[in-house]
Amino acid sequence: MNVGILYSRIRKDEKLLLTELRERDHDVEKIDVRKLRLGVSTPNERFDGLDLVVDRCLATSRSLYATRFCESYGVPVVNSHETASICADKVQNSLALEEAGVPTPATTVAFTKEAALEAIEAFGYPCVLKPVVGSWGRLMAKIDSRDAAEAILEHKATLGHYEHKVFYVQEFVEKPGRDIRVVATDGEPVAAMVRSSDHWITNAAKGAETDVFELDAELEELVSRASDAVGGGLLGIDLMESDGGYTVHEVNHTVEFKALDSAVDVDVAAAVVDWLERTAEPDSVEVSA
């Protein structure tokens, strides 16, 4: 098949995918979104003849626009623009999970400092304030007191960008020093790992230690439901353990998997390419023996 890879930087994750695709004799077109010009009425010729485009953009804005243009040009893209739109925005993410009946942390959204402070006080301390758009655990704050809440809210309100004036307040979930990351393709788990840290943020990007995690039937079903809630695709599903059971706190649409690949025996890139081959039009796929 002819595969386009949308990227802004080739990281280890993209290298793993590119190597696997080329070893199977698929034709790969690397498309640097920083150099793209996307015409509304005239499709960019870089997309001609592609059976599938894989979105690996780092910037959320580029990802959302590029996937929308792919769909306008009639080129299949993973993940879809709809899935990207839901996953890229924590508010939409939480709403989708809640509406699908997937257990997710209690969350309140406010649009002024005053309303946000009331939401924080209603949750009690500690609670968590997150940016509506962002990854790698950046700009997240665990709020332990009213003084801290007032200072952080004032800081966000003066940053200028409208997204900082959407206050996403979430309950603090007491977890056992770790969370669970599952990479799944259309709800089917590829592999899972735990990310452990003494810090309350347990992202691998923040230095958390990783180890393999075996999913049971309950978690497999939860992963499938979370995937369906956001429209399916190649996803990173993050879960936490608590006294009340498992809760899904986020679903990621341009999931990084290098840490997972190092932690488990599964060849994650190979499993992803298996899925890409199934996702592409059947008459365009030539799977190597």
Contents of the next structure:
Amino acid sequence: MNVGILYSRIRKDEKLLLTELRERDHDVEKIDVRKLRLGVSTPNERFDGLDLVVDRCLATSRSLYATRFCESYGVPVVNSHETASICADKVQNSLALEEAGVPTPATTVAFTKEAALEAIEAFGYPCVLKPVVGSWGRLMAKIDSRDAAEAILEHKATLGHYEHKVFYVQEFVEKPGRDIRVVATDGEPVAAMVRSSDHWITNAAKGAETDVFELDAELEELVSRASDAVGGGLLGIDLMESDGGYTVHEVNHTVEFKALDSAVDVDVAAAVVDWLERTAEPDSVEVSA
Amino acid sequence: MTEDTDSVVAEDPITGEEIELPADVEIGEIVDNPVTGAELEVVSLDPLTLEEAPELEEDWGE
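Please give the other form, namely the form predicted together with the partner chain, since only the form predicted on its own has been shown so far.
All chains and molecules follow, beginning with the one already shown.
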């Protein structure tokens, strides 16, 4: 197949994908989004003849627009703009999970710091304040007291981008020092790992230790439902274990998998390319199945 | 420096020192200076040229 890779950085994740695609003799068109000009009425010629585009944009804003343009140009893109739109925004993410009946932490959104403070007080302490757009555990705050809440809200309202004036307040989930990351393709798990840390943020980007994790049937079903809730695709589904069972706190749409690839025996890039091949040529797979 | 033949050498634009990179580096790839830890981006293969990688921006992530 002729596959385009939208990127601005070739990280280890993209390198693994590129290597796997080339080893299978696929034609790869690397498209640096920093150099793109995307005409509304005239498709950019870089997309001519592509069977599939893989969005690996590092910046959420670019990912959202680039996937929209791909779809407007009639070029199949993974993940879809719909999936990107839902996953890129924590509010949309939470609503999609809730509406699909997927267990997800209790969350309240407020638009002023006064309303946010009321939401925080209603949750009690500790609770969590997250940016609606962002990743790698950045700018997340565990709020232990009213004094802390007032200070953080004041800073966000004063110093932040307008998106920081959308206050996303969430219950603090008591988890056993770890969370679970599952990479899945259209709801089918590729592999899973636990991320453990003494810090309340157990993100690999924050230095959490990783180890392989075997999914049970309950988790597999939850992963499938979480994937469907956001429109499917190549996803990183994050779950926590709590007294009430599993809860899905986030689904990521431009998932990084280098940490997972190192933690498990599964060749994650190979599994992803398997899925890309099936996605690009669904009819041929059906015939040969 | 090692005797690894599957490597190439490029100049770190920050320190001016030569650093060794895998021979299969490609345009857009981010490499770390093994001494300073600085992130560098491969912007050209012929000649092999590195630039300081862009600073982290708020909407970056996965």
